[in-house]
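Take a look at this single chain in structure tokens; it is the form predicted alone.
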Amino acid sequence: MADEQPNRFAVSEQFRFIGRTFTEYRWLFDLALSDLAGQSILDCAAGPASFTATATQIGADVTAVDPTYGQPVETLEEICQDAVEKTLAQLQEKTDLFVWERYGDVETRGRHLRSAYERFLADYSQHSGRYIPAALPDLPFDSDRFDLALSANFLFLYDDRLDLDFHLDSLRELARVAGEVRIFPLASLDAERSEYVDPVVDQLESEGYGTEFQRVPYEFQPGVTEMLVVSDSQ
């Protein structure tokens, strides 16, 4: 993936193009509104999340990155609809594997997914400059461009597809461009803690990065309630 420009349709199939709402981001990353206003924020890989659109309205300067961007709104809408349908079908078959306190049921979860991508598409159609078609571990930004970088449901989720070197390179890159990096979740698709979390943290600490595990007010995979916070090396 780092060696050549990926086919964006292939990427969206390998890593399903779904996003979260602004409210869900606040849960995932334990964000207060005071964490956002006046801050320069990177969302990577953002997918069709509505965070950029909503956070911008409350005074944050947000840039979203995803390799699937750069396509017409109509194409992205088709990709979003297909991704949500597939996700909900899987959730319906495996409801007992998830915690439903926040959502109640699959139908409500689906409303969140659709609300996120509908808000994203509306903003993307009017402010495409906020949405940069790029991919980890190589980001097209100057060092220290952002105050905060957020990465949801990508790193540590796909142990079967992304190796240790990819995780290390990606976190170093996020820490290069942002003063603070927050990653959630720290579990792979099977809800087990990613095998890469501890070796990544050990290596980053040996290189001088600050790392901290913080509990967040969100649980969908049972027991998965921690985010990793990484600060740039001094």
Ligand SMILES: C[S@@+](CC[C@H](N)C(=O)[O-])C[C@H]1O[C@@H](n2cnc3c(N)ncnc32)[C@H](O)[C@@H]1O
The other form holds:
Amino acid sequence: MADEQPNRFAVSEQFRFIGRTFTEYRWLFDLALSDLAGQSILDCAAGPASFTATATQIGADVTAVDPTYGQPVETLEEICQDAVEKTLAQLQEKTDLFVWERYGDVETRGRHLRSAYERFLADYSQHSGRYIPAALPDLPFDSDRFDLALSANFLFLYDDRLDLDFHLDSLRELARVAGEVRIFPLASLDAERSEYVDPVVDQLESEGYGTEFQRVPYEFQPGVTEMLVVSDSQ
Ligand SMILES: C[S@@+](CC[C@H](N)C(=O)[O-])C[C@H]1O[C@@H](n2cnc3c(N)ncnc32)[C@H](O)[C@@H]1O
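Now show the form predicted together with the ligand, given that the preceding structure was the form predicted alone.
Next comes the full complex, and the chain you just saw is listed first.
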């Protein structure tokens, strides 16, 4: 039997491999189409989001990073299907904990999740070079490689699993490789503002980074409508 080459990043059950669509990314990060064309953009942790596939089509140069990449498309498809099923089952039990203005109901939310991963899988199978298996807080890119880095539904969301140093190291790393970093949401899974937001911002400012909170046109966890923008002002 041929030696198997396991992905050096374990597929983690701790962080669910679900992804949003391009349209949802535009809401999460308040992105205008004119923010994208001609820009070099990093999506990290990208998961099976379809942002990379669609933004590339409209003229952005996008690279996606996630530790789960690097596996066959069939394996990723199984992971995506399982993750969406689990997510929808949980949502069905907790509908009153979310704001449904954007989606209407759980079924429609499911359509967004499936359409994101189907688009992702099609792009991943044809353009695997856009999808880099790597993990924060260490990115395999030169400094200032990107104009913009987007990080959705990873930092601050899992603050019960990732500590303050991980958040700081990850944000410094994102700011090293990109001129501007946008992070959403700033709340953990219980919809409370992450306890790390203020210490992270204070520390980054003391190191000379620029930080700004900006309201975005998206609310799914109640009251969670702000993104953090970090710029490397050094
Ligand atoms: C909930 S998904 C978010 C996907 C996408 N950004 C979105 O908002 O639709 C979280 C992702 O974080 C990835 N992840 C886990 N550990 C990571 C790390 N150390 N660095 C980067 N991504 C990581 C997981 O594989 C998973 O795909």
